[in-house]
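In the block that follows, a single chain appears as structure tokens, in the form predicted alone.
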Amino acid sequence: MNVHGPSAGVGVLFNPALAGFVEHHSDAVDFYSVIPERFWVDHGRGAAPRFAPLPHEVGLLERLAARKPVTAHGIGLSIASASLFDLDYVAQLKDWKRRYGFAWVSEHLAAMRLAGGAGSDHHAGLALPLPWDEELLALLCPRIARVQEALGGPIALENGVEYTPVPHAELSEPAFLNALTARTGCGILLDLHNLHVNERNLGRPARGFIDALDLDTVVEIHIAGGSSLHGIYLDAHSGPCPPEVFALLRQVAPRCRNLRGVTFEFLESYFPSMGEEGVLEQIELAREALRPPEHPPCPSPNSSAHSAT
């Protein structure tokens, strides 16, 4: 699968609630995105063997791969953790990319793990805020190079949600991402719901982020829904996308010349309230957002962003 710009494919992030969807509605999607960690047990660094496949889940993955192209969206690398660079995890991802032919691989630009003794790592349970500065760039660039060498191609890294941002950062997040892509050749997974969360909680305009980002580096776009708790809007993947996310998708997708796919994410606990019809509706709304307008406006430049190197 190698589609670009407004012709990018539309997919869904697989979860166990979609097992029936795969059997009945695979014609509705162009690809499935999978979280690799759902298909194995990780016994921890130093264990032998460390990774144990889950037979039932692997069977599901094989059925997915038989029907549609599959992409990988990892959650376990924690590539920005200062105390940890998990090369065993990278090797596992390389093996599964070879085995299942992942069309592309994405991960979170995040720090979630802290190295502990005897492989007993501590996990924060969510992405910790990152300092957007040269020191972090110096940490990440050689790591990304190692990952991309192992995978045999670029990895796409996702912009995050900042519930407690680091103050007085040297760079804005889009400026940091521009520098990172320029120095490493990695791609960007642009999560529009994450931008919507930061706009609601922190007052950061999502469109300002988009205009500052080098959109030629965007390989994939994520869309999702959220919910509020105690006055904070959360990236909860809680069912349908808000209208603001589809509005952002309509604006940004035509400007991403190397866009390959748009992925709808939701957690399986929300499937009963959505059902297969609700998932199909979100997929169709994404397709509608990608269709060029009948009377397109005057073309706008791709971005005013300049890569800092």
Contents of the next structure:
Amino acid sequence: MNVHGPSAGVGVLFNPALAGFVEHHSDAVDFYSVIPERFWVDHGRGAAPRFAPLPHEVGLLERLAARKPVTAHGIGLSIASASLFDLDYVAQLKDWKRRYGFAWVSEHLAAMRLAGGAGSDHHAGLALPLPWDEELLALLCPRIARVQEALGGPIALENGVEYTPVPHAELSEPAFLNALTARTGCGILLDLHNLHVNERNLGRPARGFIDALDLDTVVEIHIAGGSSLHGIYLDAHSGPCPPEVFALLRQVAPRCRNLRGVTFEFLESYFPSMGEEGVLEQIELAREALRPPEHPPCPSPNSSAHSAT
Amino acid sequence: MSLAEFQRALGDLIASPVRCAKVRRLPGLALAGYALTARARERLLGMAGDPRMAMNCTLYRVNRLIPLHAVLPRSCRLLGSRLGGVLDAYFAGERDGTLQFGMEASRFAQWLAARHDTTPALRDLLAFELACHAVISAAGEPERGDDPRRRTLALRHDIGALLAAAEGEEPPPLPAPVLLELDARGDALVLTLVEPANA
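Starting from the form predicted alone, produce the coordinates for the form predicted in complex with its partner chain.
Below, the chain from earlier opens the complete complex, with every other chain and molecule after it.
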């Protein structure tokens, strides 16, 4: 089920700053993840033609796809927007999945676009905090079924960041995700940095989230770095991952039996401070975190193994 | 419908710290335009009163600024200390933002160029930066009759002086307009002064 061999692969989310990396260091990664919206202009719902490919960027995509397996990480579906469900976008994604043979497709479990009064969409500027309620589950399940029918397989949905959670939710976020995956068969893209952000800002333990989530549904893991602004820690993708993220990766990856890939994300504006060496280092650290320990940890004195002896 | 209305109201709050403050002061009035359930209303009140809501509002502004600054960096610099006020007015007047960089920048440039207080120098710079973005975006397209990789602009200012202008300062206009050709057919963008526009 994974990209390469019996263990999960390690990849990087492509951005244009990595054009040289693709030429010189593709052997270092098992796959590239791409944001499909980078390769076309979307003139908006109702426009004809709606999607216009960007030739230069498409050329980059073709160079990537010639070297390594490619996965798609969409940002434009906005599947949790109650006021719109964008089937034309789904059709576009289906077409590009077929064209470039995406190994799998992921999207954000998010509401980012809202239907505007004059037929135009309003971009909310960020992913709106979601109410983890049955009402949202009822909205999402048939939509996910239609998306998966169009794509010909399961989609993986990513857990998000919240700065102001919606109060009085009926379910916890992992319980909501468990219900969603059980009802639709979709997968989870587990973003460990997002968990880290929520832990720092909201005091929600990342390990508690992981323990509550059905880890058999996790298809892909994202790792990234962040930075602080006005006392709030942001999912800024601003360079190397903090040590806490690698610690989470070491803990959770062996428990995800269907994990296919771990992807390092960063924004191109931070590439000059990292360079190709910095990206390679993050990939190697991810590989190290995925490697089984040579010497399994000694059982603790109060473990059942110790008690049995 | 209740979820859609909740999301509409929440999107409006995130787009406007002023509206957040109004919800805290006058919730009945500020939320009157939305068909909300009691629970949705209670949730919005709680979120508007959460001090971390300021970060959502900040991120909204940052994310709307990114496409503008990516395509029109020199125009933003030329605006200098006026930039914040201009953005406030733009975000308030043009609420339906998009993260499609070229479209958003083009819409902002049109909006800005139509303002009576936008100077001819800023209009020239907006036109130049939009044209640069357009021809560079088309760089990989095959050659055809109306080649999108080439464009000619009539400018009233020396483009070198405009690009070198310090923040908030504008160079004087040229004695006569000039034609500048932008050509992205090769490996790099080539700028060529064609001839005086009124020759």
